[in-house]
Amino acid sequence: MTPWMSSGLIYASGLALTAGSVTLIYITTRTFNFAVASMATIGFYVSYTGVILYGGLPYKYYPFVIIIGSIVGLICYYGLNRHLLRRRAAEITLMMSTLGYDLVLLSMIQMYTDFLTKTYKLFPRRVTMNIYDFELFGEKAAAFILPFIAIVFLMGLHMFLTKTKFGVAMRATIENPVLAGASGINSDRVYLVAWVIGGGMAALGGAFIAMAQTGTPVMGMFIIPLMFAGAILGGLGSLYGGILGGFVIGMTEYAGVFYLAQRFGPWVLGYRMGIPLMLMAITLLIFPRGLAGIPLVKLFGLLAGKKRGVNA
């Protein structure tokens, strides 16, 4: 496995989860969640704190990452999103409220890193998490473990949405909130669960991404364009498309910059973010609905939804 492929799989797995988080919250609550940036960063710092203070591999702290991320999502819903949805706020208002929440979270992250620095004499502002990993088949184990964890997590989410009564109710609310409410479905509970799951996905994705690149307090701010690019590339109306879009964006970024740097020199590295964004633009010119508009992906979404007309 080449170095770019190893890091690319780790990075793409994390980006798939964060893009899926963006899509899930948008299709349920009409909210573009800009707080996903700090949610991802929080996930990284939860795993870092566990490793540096209590020892062991980063993977053992991922359940705590999901729990903390879910709590952060829950606070955002109860503190902001719920009240705005009840007042039928415009999408731009919903979006800007999450941007404000993101700035609050960013400030808390900065204070937390200062706390780690002064109290434990650590250097938490530039962290290379993969030094805490071990080798497997001559590669960093994360290249095998993280894609597997991501697949298991997404399979669990798929089973929840398609096999449980509440999951079916959640999909119905996504498709038609008014009709779902008239049928006795508690929309407020559906929105809450979406934020809880979305927060957990974003935090776990951030913990993954920190295994492929340097973790910093502003890590999420630098990659949030790619999170949204993945969601848009996949098609904002499809959860599965958003997850696939995030994975494609991540792998394209690593593969593209590796190929171009070999061909034209290392100066290309400064423009690495432009590569997946160009892919997104070209794809949308051909398929305006994103990857969800491609027949095979669309068919999978319909099968997952059990019947035509229910967005996955």
Contents of the next structure:
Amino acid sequence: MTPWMSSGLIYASGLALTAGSVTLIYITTRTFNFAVASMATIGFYVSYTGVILYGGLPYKYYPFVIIIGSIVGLICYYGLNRHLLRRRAAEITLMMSTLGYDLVLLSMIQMYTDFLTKTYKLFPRRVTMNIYDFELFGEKAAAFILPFIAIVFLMGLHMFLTKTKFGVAMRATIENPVLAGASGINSDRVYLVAWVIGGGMAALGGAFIAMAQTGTPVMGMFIIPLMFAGAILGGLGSLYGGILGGFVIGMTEYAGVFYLAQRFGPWVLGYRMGIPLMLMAITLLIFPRGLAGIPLVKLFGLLAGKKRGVNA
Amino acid sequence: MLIVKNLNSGYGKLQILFDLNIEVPDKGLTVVVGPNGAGKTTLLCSIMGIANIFSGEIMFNNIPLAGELTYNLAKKGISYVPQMGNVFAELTVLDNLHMAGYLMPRDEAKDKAAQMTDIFPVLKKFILRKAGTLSGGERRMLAIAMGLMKNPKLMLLDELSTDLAPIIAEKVMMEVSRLRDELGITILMVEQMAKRALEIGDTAYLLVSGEVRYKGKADSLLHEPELCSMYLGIKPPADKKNSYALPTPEEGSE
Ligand SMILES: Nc1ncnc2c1ncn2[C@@H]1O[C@H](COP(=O)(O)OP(=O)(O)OP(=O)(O)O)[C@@H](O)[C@H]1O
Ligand SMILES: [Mg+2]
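Please give the corresponding structure for the form predicted together with its partner chain, as opposed to the form predicted alone shown earlier.
Next comes the full complex, and the chain you just saw is listed first.
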């Protein structure tokens, strides 16, 4: 693998999960979830705590990462989102309320790091997680394992959404809440499950991202523009679009930085976020509905047409 | 028996219905007709907990419905076939039927879905296609099938015959009257095909600008030439050589 690729794969898998989380919660509850930032950070600290206190590989602790993330999502739904949805709050209100929740979570993360520092004499404010990884084929093992876990997770999610009655009911509610309600589907439960899955996804994504970048209490806050960018690039309407969007954003950031720094010098590193955000802006200018809105059939037709020298 | 009493409702702060009183007798077919924008759909939405109720009562078998969440109303045995957005476009026809049977045990839902495809063979042909790819009429048939699936005590039907070829529309009307006659389902039906609906209906309401203009026996409304020509576009029966001349709208207004 080229040098940027292994870190890029790790990071992009994490962004795919977090962007998927943002999308899932948005398409179910109309809530653009700012708390995804701290949910991701929490995921990282759960895996860090496991490794530090109990040893072993970080992967071992991912089930706990998902569980804790789900609980954080559940609390956000029951404590906040549900009451606002019942009152048919505007989207802006829903969004701002999660910003408040994010700040609460952030303070709790800060307190937790202080607790780790004082009690265990650790340095939890700048953590390099990949030193706990092992090597596989001369690469970081995470570059293989994390995309694999992400794919398994997403396939499970896909099975749930297409093969189970409740999963289909969730899709029905996403598409047409009124008709779903009239069919007897309890939207309350659908929203709860969305927050639980979304919380787990965001936390897992955060644990992934910390395998490629330095883990800090504010890492989520720094990456959240890219999580949102991934969701927006995906068109904000389709879960799979959001996941793909997050992945594309992550890969472009790493690839872009690498090649541009080679070409123009290391000062490019300071502007690394600009690269995927520009990609998002350009994509949206051409395809206003994001990746999900790209008419693949037409696109292929266009390419085929070009080959034949036809002006499509 | 469904009773709507002094209902004032609308969307957000916008009031659409004004002091509406409607009674839907048990095992009867009650028809609501009226011009576009009269508030017919809003009436059904108010009953279903979708529109905002400002004041008034809605009682179904002496249980108050106003303020209930939509899915709880479905659990109480009320089935609603909306005028628009009445199928899940992203789901297959089969999944649509299964969702309509969401409150039933799995086997019962499967049986019911099979019954529906017998009534509407078109659906069987497209059973694994996404509902969004169906034609307008096919979609409407799926929506009706979804409404029928639910074993309802009360059905709220909003403009079933729209989009349907006349022959299918007639079939659907017959099906509706069969629901009442054979299964004893209480039905509240909004219909643009006013003449046919009033023929098969028991009671009728004419809704104009959010208020009830006429209430009475369904076929009697057909013999109100002024109302019929002004609001429903129905010409008075030609065979009757009685006193009324062809009404002009100006004369008909008061
Ligand atoms: N969701 C909504 N928000 C705001 N106003 C609405 C909404 N739905 C309907 N209205 C308005 O309420 C009024 C009544 O609409 P409604 O759909 O009840 O009429 P209708 O009698 O069903 O008409 P049609 O025969 O065309 O279906 C209309 O003036 C319409 O513009
Ligand atoms: Mg209507």
